[in-house]
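As structure tokens, one chain now follows by itself in the form predicted alone.
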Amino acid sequence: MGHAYQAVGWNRQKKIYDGVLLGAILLYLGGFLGLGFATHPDATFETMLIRALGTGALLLLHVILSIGPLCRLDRRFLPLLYNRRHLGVAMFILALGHGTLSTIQFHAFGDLHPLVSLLVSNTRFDNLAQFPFQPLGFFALIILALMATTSHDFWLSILSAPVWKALHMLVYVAYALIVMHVVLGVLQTETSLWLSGALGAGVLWVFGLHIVAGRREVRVDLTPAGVEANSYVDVCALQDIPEKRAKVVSIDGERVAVFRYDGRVSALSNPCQHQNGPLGEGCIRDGLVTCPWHGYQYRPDSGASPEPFTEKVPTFKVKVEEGRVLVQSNPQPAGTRVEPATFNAEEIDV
């Protein structure tokens, strides 16, 4: 967490992460160029570099879209989520290089402005075999540019979390445009079954991961809805909540993170105020609920961040009866302290 904006706040983990990322990108580009010239000795350097940058960006985009659902399925992937925006910016830089070089190579030497030429040089929208695929990539690049330029927390604060999140959900629109760009472009001229199979496998992987993770999330929302105001809802047994962690439940359509720690139980609204991260998938660290996405912290009894931070989330009243945890359906205002429920160790085994 930080209460003042910095251009980039590199800590040791970020430096290692970015160093590995940069090394992997350079290794990929070098390997692609070497293999490309070995198999296509007559190709120009510009053409090979365009392909290397484009395929590199597409691979990174698949990795980026896989991180979210993988973290839902296995917490060991959370370190990737912590710096996912770095991956996004790196992917955009590769895509920008691919788009810039392609525009120069194919549109920079005519009478029209290169961007105008890109948009109007092919208007055969009624012919699938000759469909103008380049504008699809251009529109995808605009979306990626908006996401990259608003990736810093400064823009998150200016736009608000819901607007920022909606903007960055456009990555799925960009992904669809890029897939069509590749299918209608490269695959029109390439006859390689390996290339077709690789792209198809990538699409199936992304959609499959999201479906599996989504089905797990649906189970959470199948808990009681339509409960009476201010009534207490039996959400789980004490033993269902790991020590210093939470169980996420749904009460009247709202997700609640119920934490057990040091003989106490507290309940908070699940979305983190930073990027709507899942607080319930985090843990109690140094006495504070710690979001697994970017480390934002809240006091479990009040939902307020420690000073000088100002983030707050709603809290819920909690009771423990005969080893069962009951949560009041109505949330308290964000930052309101609620006395934690207490229990005896024997109740965990009830």
Second form
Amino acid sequence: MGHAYQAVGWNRQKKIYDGVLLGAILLYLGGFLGLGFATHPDATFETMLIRALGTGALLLLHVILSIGPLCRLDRRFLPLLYNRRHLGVAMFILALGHGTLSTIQFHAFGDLHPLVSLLVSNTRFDNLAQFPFQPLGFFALIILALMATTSHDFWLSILSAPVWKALHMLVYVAYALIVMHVVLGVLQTETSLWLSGALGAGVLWVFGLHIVAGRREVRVDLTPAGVEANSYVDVCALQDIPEKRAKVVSIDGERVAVFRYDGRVSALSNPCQHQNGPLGEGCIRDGLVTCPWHGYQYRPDSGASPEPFTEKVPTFKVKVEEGRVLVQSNPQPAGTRVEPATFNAEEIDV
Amino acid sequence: MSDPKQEFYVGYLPQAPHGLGRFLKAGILMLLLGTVVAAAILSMAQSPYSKAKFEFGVSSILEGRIEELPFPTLMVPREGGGDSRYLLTVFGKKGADEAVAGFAGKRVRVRGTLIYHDQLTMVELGPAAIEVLAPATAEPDASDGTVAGGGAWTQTGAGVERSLIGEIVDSKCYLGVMKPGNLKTHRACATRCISGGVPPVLMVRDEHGLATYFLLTSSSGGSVGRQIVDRGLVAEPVRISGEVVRFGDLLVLKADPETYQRLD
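The structure above corresponds to the form predicted alone; please give the structure of the form predicted in complex with its partner chain next.
Below: every chain and molecule of the assembly, starting with the one above.
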């Protein structure tokens, strides 16, 4: 949480996460090079390494893009999300290796600066099959570099969560550029159905997963808009909210996390101030609302993080009447204490 | 046993909940298995690589005569008579024109790395790789080692008019420095090589897939690299009509580069 910054706040689980990540990357590169040379003894090392790094980065990007929707569909995947930025930086390093070696291989030691050569050596913009594919990869790499260098929480606090989030949503632009880089590049000369099939399956997987998870999200927002200002909205029954958990509801287009805990009910704005994580999918832990993404914590009655942390989210006034939970439509300023609604145990069974 | 779907994971705590930990261990095993499967599929599904050879790190010594027009070559006498003609290049995406300047027609010893594919061989010269030798006693020579015949290639027989369809590649990469050394993925590199003076070659495949290579020059035997690059004709199907001339082992296709036709 945003108190003081260090490069990486190592802990046991983070070390396990990065150890598995490093092991998987080395296993992939070793497997690709070993099997590649065993089956293609005439291959050159540079080409094989460029391909190993490129395919490794693209595979990792598919994993990264799958984590968000997978967590929406099954919370057991949340541990993958916790250090997703490590995956992103690792993927960028692989992509950078691919891009650097390719630029040296194809553009260095010539009569133009390598980066100029990269942009001007193929000018067939008039023909899709001959369209220059290397600049597509170059622009994708710039986006990935921007994301990797701003991945730390330090930059998150500097840029603010919405700006940081918008910047990092550019990963979908990078993904589209990379897919086109592959389709218009290596798949123009490599004709194996395994390769084109693998890319097609990957694209379908990413799109399909996002559509399925997105449809579930949309259902939450399918509530009537145009609620009267300062009015109380009946959002659910008490028993719809598990103890120490929340129900996410939408009030006039804004998502609200309504928590039940220890005979009380409190409501907070759903997006976590850290990375817009869904607080309503978290739980009450040690008396604090705990975000499922990175464990950021807020007091349920005030929406303020415990000292010395400084994050705050808006709160909502809440009433419980005859077993129904009513939330005021207007949020209170972030960090404003609101008296939790209380209820008797028998109201749960009303 | 706890239900991992109800357990709550907090990454900064030392231990994941028990049920979730079991789920994650199974997931890690699946991930590692998937990694191996993906590496196997993606590496083994690559197309076969060319048999072309670049003897990287191996230095060879050859003796012969430098000829520089239309492209720098080394004429090496064969034991049974006649000469083998080796194209010359230097490190990087450059031709060997500067490296052979002043050596035309001279008997020399060169040190370099062999690059070869099918019937073509090239030598990548290292720095200060050319050493002038004393002329052979049987040869009419000049005192500076220049052999009779000068630095221009000698045509073998009469030329024939041909119209050929093929792909323009740079001779250095296609002969083995890079794999693949042709088609779209290699276009940018071939463009830079040809722009830098590496001899451009029209590769023509017959119905059996066998390749024949034609070095490209203008109708008067001059360089066409600049025009090929400016017209963006590298690594695409093209038709070239002109005069095919044999120079010992090598075939040269002479044609005005403005008449090269792109076949989209």
